[in-house]
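Consider the single chain below, provided in structure tokens and representing the form predicted alone.
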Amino acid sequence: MSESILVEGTTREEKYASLLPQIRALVEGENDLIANLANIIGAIKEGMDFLWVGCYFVKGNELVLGPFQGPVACTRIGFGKGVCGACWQRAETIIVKNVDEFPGHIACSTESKSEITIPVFKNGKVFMVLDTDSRSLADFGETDRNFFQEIALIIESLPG
């Protein structure tokens, strides 16, 4: 769960708290969105050891894979399809405790057991979905939602 001990004496919340200033420092002064996303995603993957961390960009009527860390991923996802497409359609964060129980879940990796998706906005519209998968069931909760929504705000403030 989101408050579980990850490393001797370090909670997930404490790990996230240490990641935020690192992520802010990584993007400071850099104007390239892809470079910034690659570093943000790399920092999250390295710092939290999730199965998969990445993003999908809204392009026309589908989501197209952007920078990611982890196993190979689905390249394109339709509007409203799977967890990422539902996040885009609803324009809200979605936490899935068991991906096998999510109607229409797209299984890019059989290792994925739970998932969190966060919409990222530009000009009042979803322009990207930030997606994170875990090898554990029910691995995401409010602590994760708060952290990833903070990351979405950082991304929204970036140029590009």
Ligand code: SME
Given for the second form:
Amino acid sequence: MSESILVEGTTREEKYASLLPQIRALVEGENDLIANLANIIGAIKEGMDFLWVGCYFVKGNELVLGPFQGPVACTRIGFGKGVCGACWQRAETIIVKNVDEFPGHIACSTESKSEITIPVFKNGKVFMVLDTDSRSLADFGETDRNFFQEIALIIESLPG
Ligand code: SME
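Provide the structure of the form predicted together with the named molecule, given the form predicted alone shown above.
Full assembly next; the chain just shown is listed first.
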């Protein structure tokens, strides 16, 4: 495998287009889910320099912190709580332009200004929430939704 992630392009769309095949190559031939998630998250963090990129697993009636990169985060989030819990409950992508305006937002870092959460499905149910935080307000839109939903499909296709 390659030694590091090299993201080409100037627009975010171009950067994502350059990142996606590298992420697909990273997970090819590896069947351990945690190892693959750790590398996918590392590649996005390194390639895009967001504040925080990580995942929470559905465990019982809570989300529990999984692989991530960025500041330390809260370990458990209840069903429907915060942006991640709402993503799990609604089973849909949530884009938050200003975290201070999202009722019940859970602030893990004061540096986080906007956020995108994506549900990842297994057997028709949410089994994981992919969460990304930005240092800038209104940093996420349709380009990011498309990219992260593509990442969710990659994760859904992984063994383990
Ligand atoms: N802000 C999230 C909590 C997780 S951290 O951002 C890493 C939420 O409201 O669910």
